[in-house]
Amino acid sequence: MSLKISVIYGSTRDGRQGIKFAKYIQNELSNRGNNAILIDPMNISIETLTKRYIDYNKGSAPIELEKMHQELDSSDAFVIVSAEYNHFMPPALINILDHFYSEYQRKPSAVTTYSVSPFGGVRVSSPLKAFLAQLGMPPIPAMIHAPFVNKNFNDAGERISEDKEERNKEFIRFSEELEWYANALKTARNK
């Protein structure tokens, strides 16, 4: 069954390399039949949280917002996609999902994580999970963290690494199991 997902990336810094790794799950996820679309900050015009998207009356709130609600609230899962900040979140991410809420509900997410450290972001995973879990789109347990992703990945979303087949398999468990969870969760919301 073709899924909708969302990858909601978060990051606004100048000279960003996130952003290749975003497309680089979009691209994977669409190559295996998804309707995989990107949500990227720098590509929307929303301001900092002052109101969330159900605090407009019907039909009054900006047209980002709603375009923004429209795809999420049709998105069957989501995937996060994840710099570390400090060990915490980018406020952009933060702010992209303040804005909404019951889009997400009974959603899987996945959260995924980079760096150009070999770390990968994964410090950046327990508070991202707590998180998306109180938002109510629960996090699946198949992560995928991305070091040196200046390195790893070209600008269209390529991965360039030497371990390119061992990480495609590792993609691929990741992804089967997001699915399976979405179609999981579709079925039980569509009884």
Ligand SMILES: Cc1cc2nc3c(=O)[nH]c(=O)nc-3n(C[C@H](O)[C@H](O)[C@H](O)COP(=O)(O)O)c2cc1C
The other form holds:
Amino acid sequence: MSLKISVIYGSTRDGRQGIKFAKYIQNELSNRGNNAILIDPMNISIETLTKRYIDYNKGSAPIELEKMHQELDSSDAFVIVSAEYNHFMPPALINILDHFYSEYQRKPSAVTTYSVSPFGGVRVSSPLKAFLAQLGMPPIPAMIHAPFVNKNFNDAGERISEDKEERNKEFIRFSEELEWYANALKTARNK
Ligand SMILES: Cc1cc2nc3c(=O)[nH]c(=O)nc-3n(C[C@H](O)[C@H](O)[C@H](O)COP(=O)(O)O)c2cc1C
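Could you drop in the structure for the form predicted together with this ligand? We only have the form predicted on its own so far.
Below, the chain from earlier opens the complete complex, with every other chain and molecule after it.
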């Protein structure tokens, strides 16, 4: 079954590094035959939350929110690409996700984290998983953590680390798990 997967990245920082990893995730999911789109807060003029999409009267939401609604609503799964800012999620990521709710329901999410440190942002996983569960997109157990993101990925979104082969195998296991849940829940939603 063809799957649409939204890859949601959440840094608006000057000189941001995680965009390389976000592109890698999008590229690898696309190479597996998925329709993977990248949602990047720098490409969307979305302000700090004043109204959620649902708070606008039908047809009166700003065009950017309307487009985002359509992309998220037509997605079968969500991959969150999160930095670790003081062991928590970046504000732009929380802001994007908080603008929507019904679009996520009964669809799986997957956590991917990164940092410039050896820990790969692993400490943000727990608060992020709790957040995603509350949003209605249950997180799958499989995760990807990317340490030294500034060195291990290039601007084209290619992994250039020495352990590339091993990490690619890990990505296949991660993707297979996400696709399983996405297909199962898509079938259930369509019934
Ligand atoms: C506000 C802030 C807090 C940070 N906190 C952490 C942290 O808790 N753990 C960590 O490993 N790196 C931390 N870092 C370093 C980030 O891993 C690094 O800046 C990374 O490139 C951030 O992602 P971005 O470039 O996509 O914004 C922090 C960076 C910032 C700007």
